[in-house]
Structure formats: C-alpha cells, structure tokens
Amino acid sequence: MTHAYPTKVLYIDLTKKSFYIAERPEIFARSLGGTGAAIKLLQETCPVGVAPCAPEAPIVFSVGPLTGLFPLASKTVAMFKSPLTGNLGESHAGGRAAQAIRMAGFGAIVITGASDLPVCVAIHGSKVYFRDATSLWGMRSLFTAGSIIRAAEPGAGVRSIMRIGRGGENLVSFGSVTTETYRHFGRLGLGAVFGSKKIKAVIVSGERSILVEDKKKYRDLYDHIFKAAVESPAMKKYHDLGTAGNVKTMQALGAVPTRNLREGRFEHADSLSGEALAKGYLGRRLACAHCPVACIHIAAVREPYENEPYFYKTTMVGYDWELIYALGTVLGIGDPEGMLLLIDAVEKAGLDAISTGVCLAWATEAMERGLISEKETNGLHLAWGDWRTYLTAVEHLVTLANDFYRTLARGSAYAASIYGGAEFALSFGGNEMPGYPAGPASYLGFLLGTRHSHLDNAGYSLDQTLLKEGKRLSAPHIVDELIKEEMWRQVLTSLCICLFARGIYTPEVVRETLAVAGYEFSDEDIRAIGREIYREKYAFKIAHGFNLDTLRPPDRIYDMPTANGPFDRAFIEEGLRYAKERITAIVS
C-alpha cells in the first residue's frame, strides 16, 4: 500500500546492469508528476551537448498523482533527447503502462547507459531483471516479439510491455515504442533511443494499492468524473467513431491534407470517414486502463491466402484520424483496405505513422518534380494512391536499404536539405506536421509548441472557434492564446490526464482531485506550476541548441486556402517575432 501521490524514482543503469530506488519528494511536490517531474529529471540527467543516441542520454518515464485513482488519468509521459529534432523529445502513451508503473510503486523511471547485447528490462515491483533479448532483435514484426514476451514474462493482468520494432533497432529517427499493441510513444523518436541502448522492451508490473484518507470524498468525486465522461457528447463521439469522426469535419473545413497538402479536400474522404470505417471494418473497441470511453477503434481486414481462394486471415488494425491523414489522404490513398494494410505495415515495423507518411509524401512530390528518381528509391515509382508501392517503400525505409532511405530515416526536413524540396517538406521545428492544419493558429501552434505538435496548444481548436464566432485575431493575440493554453496543458499532462478529457478536468476539478490525492493547492498555485513547467521545457530546448530565430514553416502552407481566409508570410513572421519576445522573457 502506498500514499496517494508517488515520490519514488527508479534509476536503471544499462551499462552496469544495476538499479537503485530513491525517494524524491521534492521532485513531485512542486511539479505534480508526469510532464513536470519528467522535465526536472531530464534536466538533471541529460548533459548539454550529448547526442540523443549516446549512452549518457537518458530516458525518463513519469506518471502522475491521479494515476490509478481517477478516470482518464491514463497517460504515461516519456521524455528524452529527440533523435529527430535534436532537442526536447516528449511523447505520451495510453494503455496500461501508467497503471503498471504506479502499481509498481514509482512516480518515475530513469534509464541511462547502454547494454552490450539486446535486453528486455523487466521491472516487477521493486525488482529489476535484465533478460537476454538477442533472439527477439531483428524480428520482422514487433507484434510477434510482444507475443513471445507475454508468454515468457510473469505479471499478466497488471503488466505493461513497451517494445520496439526494426525502426527503433535500426535507429530510424522517428522509430516508435509500442505498448499494449495499439498504443504508442510515437512522436520524436523514442524508439531510436531504445534501439541505441539495445533495449528491445521494458516490462513493468506491480500490484500495490493506493491509500486515500477521505474515502467518501474520493468516491463522490470519482463518480462525478466518471458520469461526466460517459455522458459527455464529446466523449460519446470518441466512443462511437473515435477521432476518425473528424474526417467529415475536416473535409467541410477544407482542412484535409491531401497529396502533401497541395489540396484541402480529398475526393475519397467519404470512403475513409469514421462512419464508413465503422460500417465496413470495425471489429472492436478498446480502452486504456481506467478509462470508460473506449476510443480505440480496431478494424478487421480479411485477406485471402495466396493460392487458397477460400481461406482468409484476419488482420486487426488500429485506426484514427492522424493515421487516416498520414497513411491515407496525404498520400492520396482513397482505398480504405489499402490504407489499413499500410497502417499495419508501419505499426509492425515500429515507425511513427505521421512522420512516415509525411516523409513518403515529400518523396512522392520530389519524384514528380525530378529531384529524385527510381535510382534513389530502389526502383520504386512513387505515385499518389499507390499503396502497394508505399508498402515496399516502408520496408526499404525501415531496413535503411540505401543512402536515400538512410537520409529519409532522418526526417523530411533533413532529406529536403540533401535532395531539395524544403518548400514542400511538411516539417515544423524538425517534426513532421500533424493532421490538423485548420488555419494560421494551427501553423503557429505547430511551430511554437514545445514538442512542435498540435497536442501542445490546440491551435486548430482556436482556428475553429474563431471561424464559428466569425472573428479574426492578430498574430500576437493568437500567440498569447497558444501560450496560455499550452501552460494549462502542462498541468493536465503533469497529472497524466488524457487530453480528450480536458473539458472534464476543469481547474476546479483539478484542484479537488489533487486535494483527495494529498495536495493542497490554490488555483493560482496550480497555474503557476503550469507556467514553470513551460519555462523549464523551453529552457531545456534552448540549452540543447533550439533557436527561435531559425524557426520557419514550409512555404507550402501559404499555397493552401483555409476556412478562416488567407494569411501570408508577413502574418506568420509577425507571430514568430512576437513569440520570440514572449518566450525569451519567460525563460529569462
């Protein structure tokens, strides 16, 4: 049994195959946990100037004080130095990992060093074991590797298995880490950091219980949040269709990124919509631990065996809006089955789907423009909608088949710096563009977020709000709104709340849940924590080479009209100048 807020940090040294546990109450007292604890631990353990894949570069996992206590506190935060951008790497995953870490008794795990041979790091309560994973290294499908680990490792039912595929093993800079098959630490290359340390998997299990002092207050508050989650119209949408329900919304806005963002509407959008996929392919829904919503949608794809016309295999493939965008619309793929099979190939390889799709979209347009040829692509003719050829390209990418694919494995911005085409490489701060380009606030949000992601500050949501209200804001005003929103999100991600539940976890609810967990904070205290975490994240970025002066969007964004009307280079540049002033003042 443990107190409602975690204070223990597990430190693992892969080089020495050793570990120790330290009480760090000062880390959690003012940072809450999650993002706040992770950035503090990253600052402590990541030397300035260290290469992202060097043994000295740490991996930090962190959970929050609400993990295991309240619904939708289901995320695990991972922080590391990104192989893709060279500065702050931050990725969040659902599934069971957060519950497993919390029930093992930890608020955070810090992994440093590098193993000489492939290992699985098995954490069972307060014990850590280093299992030989040589036989799993290089396995074609990370799903198969996961099945073998599940059969061999104890702790079923309370266990999480976080593992990499060939993408991470081969140090593709956007290699991902998969947990519970359909959840991922996807963005910014955590998989490559695992691979550099020869970690095939991290397994965590624990069976502790959590003590709360006021059980009645806890139960009443739990019931209130649970009821809000299951009765919320937004949460019902996530359950019924998942984020794939956004396809028709984005199509109506003219914000479906099509053929490398050359168009904003896709002629086959209806075939890829959440409604169409649910009707034609939906096999099951899944939920993260301690979540009543079940927003994870799994398609069942039936494929005939070659030379056996009456025998089929069924492949289960997770899908959501970001996957539909990155491995569907941005590549011009309108065949839902082809898109699902491409998603499956990317997942088995252990690659971030968004970066993979955007890199292939850049390569397709680069081939159209004559910047690359079939000599570079290993004989492939990349063409919009040709999912079969993209399947082969993914295999070449994950195996680093030649110099071109080795270059592409470092991201679209780097590939464009070698082959040309930077103006249509959809990279923001070094990270490939997410699927919500709704207008100028979206693009400024992609650039200015501490992770260069739409989940940092929801610029797309601001664009939609302004459209609904018929308003236009100046670039500085948009920047102010983005920074304000991102500071609040630092609180939610420090509590490890799923951001789908941000409308449920209002400042009042956050304060009440923290009180139940043993924290007594005022609203201003909580917001001050969010501001400080934002400051620390930007301070880390700048210390590790990030430069606001070099931040620029791809020229392609100025060619695509938005529902909010036109905007120009001067508008974005004004926003960036103002943002530099504000962020510099915050960090100083």
Given for the second form:
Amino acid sequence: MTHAYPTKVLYIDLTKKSFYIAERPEIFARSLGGTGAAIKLLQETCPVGVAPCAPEAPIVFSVGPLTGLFPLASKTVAMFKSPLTGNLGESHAGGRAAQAIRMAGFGAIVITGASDLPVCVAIHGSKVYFRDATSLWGMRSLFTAGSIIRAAEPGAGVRSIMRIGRGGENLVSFGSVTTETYRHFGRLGLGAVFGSKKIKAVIVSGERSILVEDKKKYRDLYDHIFKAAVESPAMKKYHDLGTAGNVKTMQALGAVPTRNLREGRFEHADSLSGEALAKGYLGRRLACAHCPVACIHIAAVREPYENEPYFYKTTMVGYDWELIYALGTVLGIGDPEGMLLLIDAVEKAGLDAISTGVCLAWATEAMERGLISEKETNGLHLAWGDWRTYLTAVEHLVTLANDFYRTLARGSAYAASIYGGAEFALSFGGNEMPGYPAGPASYLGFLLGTRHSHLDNAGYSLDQTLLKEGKRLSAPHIVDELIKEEMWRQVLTSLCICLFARGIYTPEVVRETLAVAGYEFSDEDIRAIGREIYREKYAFKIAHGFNLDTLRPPDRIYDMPTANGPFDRAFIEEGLRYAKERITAIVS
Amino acid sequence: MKIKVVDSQRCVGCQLCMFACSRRNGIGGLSNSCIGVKSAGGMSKGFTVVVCRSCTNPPCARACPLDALEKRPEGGVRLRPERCIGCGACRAACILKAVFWNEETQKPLICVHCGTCVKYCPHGVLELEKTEVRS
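The form predicted in complex with its partner chain is what I want next, because the block you gave corresponds to the form predicted on its own; please supply it.
So here's everything in the complex, that chain up top.
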C-alpha cells in the first residue's frame, strides 16, 4: 500500500551554514507527525543540560500526515528547550507554515548551531539559502521586517515567513515567533531561541502533490469533514466573533482575570466583548491555510495625528480572547482602543502577549505594594487601566532598559524571586497563566500540562462540564481526567489538527483519515500512540529539570472565588501529590 | 461555464479553492492548482484571487509555439499535454498570471472552469457563471 505520510527531515546547521535531507519514514510511521515526531527529534538532538539559548540547543518544526490532505490540519508544531521554563518548549502556530513545510516536501525541520551574523533561512522546495539579514536586525516594527522579506523572497501565496522582532533578538525569555503577520509560536520563548541563533526569519515555500491510494475514499472523507466544519455551530462561533466571543462567557463564569486576578469580573467587560469589538472595529477576518473557519479577527483602529487636522493612520490589529485578557482585563484596561494599541505594540515588538501582560500585571501590583518603585520602572508609575504608561513599559521591556526590565524579561516568576511578590505572580511552572481560570481543574491543568495551553488537557472544559452538571470531583479524579484527555489530544496535535476542530476529528474520523494516509491502525493502536507521546514528553521535561515536588500555583488563586465553588491549598496539593505518583509510574 | 471572482473582499485566505482544484484528480497538496490566492501586500490588506478569465482571444494560446493550447468556443483554452514541451511562453503571456505551473511535471496548469473551487469556497468569493458559446 502506498502511504501518504511525510518521510523527509531537513537538518540545518547554522554554524556551518549547511543542510542535508534525511529519509526518516520510521518517525512518521510510528509517531504520526506534529507533537509525536517533534518529541522524537528533540530527544535525538537536544542534549540534557544544554542551555536553551546555546548553539547546540535545537529547534524542531514538524507537520503531520494530514497536512495538505485534509482541512483543519493547519498547525505547525515547534519544539525547543524553553528559555522561560528551562524545560520542554512546545508551541503550535497556524498561518501557512504547516502547508508550506509539507509542500516543500518535509515532515520536519531541525535547526541547530548558531550563525555569526543575522540570517534569514530561506527554504524553497529542497533548497536552503542563507540570506544576510544584518539590515533587518533591530528593526523597530516586526511588520516592516515582514514586508521587506515578502518583497525579497519568492513563493507568494504558498509560503510562510516565520520571523522574530526585537523581543527575540534581545533574548527576552518570552520573545515570540510570528508567522503570516497575525499567527504566533507565541509561548515559551521560541523567539529567544531564534534570536540566540541569529535567525531573523525562516521562510518556507513549496508546491508538492500528495498521492493517496484510495482517491474516492479520500474525496468522500474530505467532503464529510468539510461539511462538518462549515455547518458546525462551534465553528460558526469562532468565525463570527472569534474567541473574543468568550468575554461574555468568562464574565458570566466569574473567570475574567481582572487586575492581576484579584477579581473574576471586569466592570468594562462589555466594552471589550467580541460583540463590541466586532461592531466597533472588525476590519477583516483571516483563516489559516486549509481552514474554512477564519477565526482570526483583525480590528481596524483609526488614530488621528495630533498636530495635523484630518490626517489619520489606520492600524490593523489582531485580537482574540487571550489578548483581551492579557493586554486588557488583567491590566484593568477597559478602553478598547487603548487595549488594541497595546496589543499592536506587543505584536510589533515580537513578545508573547500573555507573558508580557501578566508580567506587567505583577509589576503593577508590586508597585502598589511598594516592592518596586519608579526607580526600578525607569520613572513609570504603573497603574491599572493606564495603557499609555504600559505602552512605554513594553518599550522598556523589549529594549531591556535597565536591571529591572532585564529581570522582568526573564518572566514573572523570576522577577518575583528577586523583588518578592511570588504569591501574586500568575506563573505556573515558570510560565504565565493562560486566560482560562475557571476552577481547580483549570489550575491543575496549567500546572500539569505538558505544553502551556489550556486546550491540551481541557481543565477549563472539565470545570465547565462539572459546573453544568452540578458535580464536584476529587482532586485525584480530576488529575486522572486531565491525563486521559491530554493523552488523546497528543494524537490530535501529532496530526496537527487545530484543537478548535477536536469535535470534528472524533476517534473514528481520525482512524479513517489515517487509513487514507496509509496507516493501518485500530482505535487502540492510535490511543497507544497518544499515551506514548505523553510519556516521552514528560520524560523529556523531567530529564530537563521539571520538578513535580516544587510545583506550586501562586497563592492568589486561593483568594479568588471560582464558579465551581471554593477549593483550598490542600485540594490542589492532594492533586499534585497524586499526579506525581501517576506521572512517575507513566514515565518509569 | 466560467469561474468568476465576485468579491475578493470576502476572501479570508483559507486557500480551500486551491486545495479543491488540486483534488479534482484525487491528489492532495497544491502542485495541481489552477487558482491562486495571495495576500495583497501582507495579510492585513486582504487577498488577491487569481484565476483564468477565459479570454475570447487568449494571449496564452497565441504565445504557444506548438499549438498546445486550443481555444474553447466559450472562451479560454484547453491544454493538449501531448503537444506541450513546457517552454513557459503561455505563462509569460498571461498578464493576470493565471497560467499556473506544475513544478513536478514542468507543464502549465490550465483552468477548465469546472467549478470545483466554487463548491469549496464557504465565503462567497467565487461564482460559476454560465457563458454563451461565442462563434
């Protein structure tokens, strides 16, 4: 039987400015692709004890067997050692990267070494070019750098440009990588790893075909998935308002992290709601390649020039719930325009929005409590809602303006270890909190997830389900549910399916799509692959310093009531103790 | 029949039309697509959809040195692959850049206006228009 899964891995050595292509069919045959392939390649190439920004530390990009074949298989998985947490860095992005990597002929790309001067690595089909990026380094706006690269490189329409801004260049631990202007490998600091290797951008393009054996089955199954995607109410929600539609849901749940999670409801939530933003600002919707949903929402912000009458500039700003949380509610910003301009500044700087917002929220509270003063903040008086001052703070942060900002650039947990205030630094295992704190399952999920996303182990949806059913579960029971779900979702992320489409890619659909791609797997075989990937990721985390014994949530979570009723420290600690037993058994 | 771009402002850049075109022959990927969607100078500016306009006096056919492109009575052309040597003259002649190229076979990709792309555009960008046969 012919198989339609990728087999080639592109290895790039930046120190030698060389590359080679290896046939690695066994990786994709056994681990599917995406998360599964990436963890295998990371284990092979990332030595224990290596510093995240050392030349030897690898960057792995991978795609899956359904990429380019079926809709909604639109994600690229990146794995690396995280400069923020020091252990497993895993970040997924949409845009066109996945299609471009597959269409260039690869299942994965592994980059090691470091360049002596800034480079753009351009991968066009099976050829790799190293372009001098000296003139792009240090450029203030990531948008400008993007448009210059667009004009200089071929492959318009079928390419991806994964680039960093000053955040990554200056090795901010939560510097991000942007692709196609509005999608990101946002979390855990891939941008800093790019920066340490002097990679300004990785450009990928290609136009291959993928041959399948059973063409009729392929077309029928495609139509089934396509129909489900365009008719599903969940997908309509993501199309109409995007994840910004969650503002109202979260407000009703009392789960809008407000002013550094001191409150769970924000008095200005209505002005930041998906409905209000769409009405007042929505300028365009975008989709990732091969996704009919188009959940990406872009606001058009029209600003007058102060000294010139009738002259305006229009800025196009991508927004979604996580940004509304991180650069809006958690900073007490209720002015939608102010929030959008702050999002724009963070975007142009190439910083992870969530970590940036949470770090600034910690700094604001630390200032209120007198742990830091204007001496530290370079003269800024940080105050809830004052987005203009936050704009300057972002600039100080990305330029590492002084010792305080250099410290803050290593994350809120590190900053709190120097200045105090760990109890209100919203950091979980060294990573700033995602915007879905709906209850104890969410928090346990943030602590125990092998990635960073609430979507990987579904703690947030478990909290919501329990709330709906009026049920409470013991902490160990929650942990069991989280681990079970995360194991299954390793299958989805190994197929690079957007987790918004998890309801469409049921185990049965997954089995059938895999059959079209040439795999003969039973449901149990597929679940076993998920369990194995989970085990490998945890083994990597533990080998690289992740410690379940020292894992603690910030005390702040115990002060904030959640919709699922009160829970205390003993509850979370019981969950963590049980998780340690289970995870130790899984890994050993 | 003729593919018509009715409102490129509605295009979200999902490229489902491109994948659909490749899939006509049951092939995945993008090497076979006769329609192209690219950003109009960055994602923030929206998209340009490029597809054959089925010209009645097609420059691509006039440029072909080997008569591999046959004029269709309703406009546009049909490729006779057995005559085509992949010289690329047709591609150079099309100002719309609507003659796409298969890098794997090194031959042009010519839209036959079958309407598959229209069927898979969920956003109302494309339409299949009836054309009269012009003599």
